[in-house]
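The data below hold one chain only, encoded as structure tokens and taken in the form predicted on its own.
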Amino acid sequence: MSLIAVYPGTFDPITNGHSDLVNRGVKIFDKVIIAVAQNPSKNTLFTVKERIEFIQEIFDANSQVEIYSLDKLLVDFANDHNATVILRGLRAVSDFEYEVQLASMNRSMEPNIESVFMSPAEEYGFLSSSIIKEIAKHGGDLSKFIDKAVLAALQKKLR
């Protein structure tokens, strides 16, 4: 039976901390499915699709790693996927509560889900999506914490 782990997130846009917790979590499991949410209560600069391309582009080479649209519960978008481990980052204590209580709240509703949590490496630990938007508002250099194809992404959409 294959190992099978879903990293669920918005990842608008997928930051080389997001990309960095897949490479790790492949030398764990046989499969890392990368669920894109749509999360209508977040304002998102670029669509599911946009976000999917971008991710594929990044793990095209890399057989273990799908990428899917996530419009469900996560536990049920596991459950379709045969998938028996949620993966999660963890940046900061501030992240650890939260995360918690998510954890704890998908066990309930399917307890044969576990939650794992991974920290990101150093050089990552302070990425969020958001920074990189803000960042790139702003005219800063992006190259050493999102991927060349989504910087440029960015910067045309923010002209």
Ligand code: ADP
The other form holds:
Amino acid sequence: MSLIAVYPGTFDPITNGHSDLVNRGVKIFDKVIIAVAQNPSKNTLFTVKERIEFIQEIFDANSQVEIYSLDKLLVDFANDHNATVILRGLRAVSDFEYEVQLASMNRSMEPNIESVFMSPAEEYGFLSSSIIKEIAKHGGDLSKFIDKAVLAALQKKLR
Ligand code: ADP
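Alongside the form predicted on its own that was just displayed, please also present the structure of the form predicted together with ligand ADP.
The complete assembly is shown below, putting the previous chain first.
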């Protein structure tokens, strides 16, 4: 039986921190399914379609990675895709409270799915999509933190 993890998030847009986590995930799981949330409450800069396309470009060559939009309850999505693990990233202590809350809620709805947390390489420990957007607005150098094509699209969008 293959071990499938779903990695949910907004990915607005995907950063090297997100990619780092996926690359760690595929070392442990047979497949990592990236589930891109619509998330109307977050007022995203990119549409779901755009966010999915960026991720597809990056993981095109990796057959262990699949990408879908997330338009239902996460545990239902996981069951639909035979995923038994929810993968989430933990950067700083500040992520902890929210993530534990989320994991507990998901477990109460679906006890057969475990949440697994991984931390990124140190250089991405402070990285978030919102900080990327903020720095991009002011023309800072982001080449170490985000894919080249995604950065170009971001700069274009902000122009
Ligand atoms: P959400 O709206 O679910 O917080 P995000 O796209 O911001 O969506 O994050 C998706 C997941 O990726 C979360 O588990 C988050 O903690 C994790 N994550 C975000 N940025 C990083 C990073 N730099 N390193 C590791 N994990 C990260």
